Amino acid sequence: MTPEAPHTYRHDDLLSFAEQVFTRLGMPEEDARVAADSLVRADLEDAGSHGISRLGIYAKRLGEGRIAVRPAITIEPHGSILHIDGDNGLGQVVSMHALRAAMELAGETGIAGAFVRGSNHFGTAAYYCQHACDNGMALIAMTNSPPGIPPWGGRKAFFGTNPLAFGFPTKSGQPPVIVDMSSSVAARGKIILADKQGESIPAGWAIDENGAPTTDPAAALRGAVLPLGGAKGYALALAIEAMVSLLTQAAFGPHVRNLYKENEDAANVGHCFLVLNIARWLDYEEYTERMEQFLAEIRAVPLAEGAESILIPGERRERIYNERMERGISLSSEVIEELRELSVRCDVHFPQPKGGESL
C-alpha cells in the first residue's frame, strides 16, 4: 500500500473532525471542543508534537477506558486554592476546568492556585497562557510527564520534561506575551526526528543508558535528555516535580506512567497554574501601556554580531499562527493515515485536503 503523499488541511476541517471524534467516543460537546481546540491550535503553533498527531492514541486511550471520557472531576475550595481531582479525565479537558475554575476565583482573589492530581497529558502548556491573556489574566502554568530527565549525577531519567510556562497579556489586538519552556536542553522529539533521518545530535543534549554523553541519537532515545543548562535545569525540573505532585497529590517520577505504553495504569499527571488577575490590584489600562513600552524597549536594543533581530516570546509562534489559519495545517502522510483510520473506525468523515477537490 503506497503511503499518502503529505498534505494541507483547512484548520477548521480539522478542529470539527476532532471534535467529532472525540464526541463519538462518549466525550460531552464542551470538552470535545477544548480538547479538539488545543490539538489543532498547538498545529497551527508548530507544536505539531502536541498537535492532531496525538489524536490516535487519545482515541485510542479513551476507546479502552484508560482515560475517562466522562470525569467526574472534584473541585475542593480551600481559600484562595482549588484543589482538583481529574478522575483520569484527558488533560486538556481537566486543566480547562481547573483554569477556568481558577479564573473566577480569581476575579474575586486576585490570584488562584489550581493544584491538579488524576490528570493526563495536558498537550501545550501555552494553549493555557493564551487563554488566560485573552480574558486579561496572567498564568503561571506547570506540569509534570513520564520521566525524561535524570537527576544530575544520575543515569536513569526521573523527571518528566517538565515546562515552566508564563503567560502576560498585552495591549489589546497585539499578540500576549508566552513563555513556555522545557526544563530538558532540546525536546525529545528533535531527538527521535534525528534518528528517524540517520542525523546525529549535538553534544550535551543526551545521554545514553550508562550516563555518558552521546551524539547518537538511538542511544539518547534509550538514555536520558539532559536538563536546560546542566545542574541549574535539574534543580528547576525537580521543583516543577514538586509543584506538580508533592502539592498535588499526583504520581512523580518514574511514578508517572506513559500514554504510549500498553496496560499502564492511569498517568496521574498533575499540573499547576496560578491565576493572576492584574486588575485586582492594578489599573489595567496602566499596565497594558507600560507592557508596551518594555517590550518597545526590549526590541530597541541594538543587536549583536550576526544576529537578525530580537524576538519576543510568542511572537514567533503568533506568526506561524496566522499564515497557518491563512494557509492551512500540513500533515504528513503516517498521521494522514491513522486519521484515516481513524475516521473509520469512528464513523466521522475525514476532510478532503485545502483545493483536495482538484488533486
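Alt. form predicted alone, vs. the form predicted in complex with a further copy of the same chain above:
The next block holds one chain only.
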C-alpha cells in the first residue's frame, strides 16, 4: 500500500489545531470552533485561499489587538432588518452571530436581512450558505473587501473582489445548490496564496500598478485583479459594495483596510445576509420536490461536444469535500512551515501528517 504523502493531514487534526490556536489567543470556545471550522471546511472544499493558510495572519492580528478576540457584538432589530456592529471581531465570528440571529428572525417573519459593519474577512461565503441550507433556509450572502479590482476603464484598485453567494437547500442527503462567486476573475486570496507559495498566476487575472497585464502575483497584489466579465463584473462589485457598505455604514472602496498590511486601522468590512425561510413561501416538501425536478431537467439537457456531464453549482464542491474527508488535506511546504512556527509561538502541538510521516 502506498504511504500517504507527508504533506497530507487529517481534517480533524487541523480543526483541533486551529481551534486550540484561537482559544490560546483568548477567543471563546464556541467562536474558536466556528472560526476553525470555516478555515478547514474551505480546504476540504478546494478553497485553500480561504483555508488554514489564513490562520497565521488571523492569529497575528488577534494577538496584537488589531482584531478583537472577544468582540461585544451588538444586534439592533428594526422589523425584519437587523443592524449589526461586529465590534471589529473576526469575520467568521461576527458573521455566524449575524446569520443565526437572521435565521431566528426569518423563522418568524419569513425573510430577514442582517446588515453588518465593523467586521473583518469572513472566509468563504459558501460556508454561511451551507449553514443556512442545513437549517432548511435559503441565503443570499455578500461582503466587501480591501481594494482589489479597478472600476472599468481604471488602472487602480478601488472595489474589493466582493463575492456574492446563493444557497438553496435540497432533499435530505443531496448537496445543496450553492453559487459562490467573486466579482473578479479570481479571488484575491488565490493570488495571495500563489505569492506565498512562489507560484505564478494565469494570464488575464491581473494587472500591475502601471496597468500592464502580469502573471507575477506580487505585482498583481501591488496592482489590481481584473473584474469578472469586464464592465459587468465592475457593475456587480459596485452593487455589492453599495449593499454591504452604504447600507451598513461600513467602510467602502479604498477605505476598507487590508489585513495583510502593517500599521493599518481596523478593516471595518461590511457584510449582508438575506435569509429566506422557504416554509413561509410554500410547503417545504413541495419545495424540495420541485427543486429535485428542476435539477433533474437541468442535468437532462443534451451535452455539448466534449462534455462529460452537467454539474449543478455546489456539486463539485461536495465531491471534493467527501474525497478529502477520506484522503486528508494536502498543504504546501510553505503553509506547513508557517503553521509550525505558529504552533511554537502559541504553544500548541502541530499534528503529524497522515500516516505519521515526518517532514
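Heads up, when I say rigid core I mean the largest set of C-alphas that superpose within 1.5 Å between the two forms. All figures in this text were calculated on a predicted structure; none of them were measured in a lab. Positions refer to the first chain, counted from 1.
key: residue 205 C-alpha shift between the two forms of 2 Å or more, rigid core reference   = It does, since the residue 205 C-alpha is displaced 2 Å or more between the two forms after the core fit.
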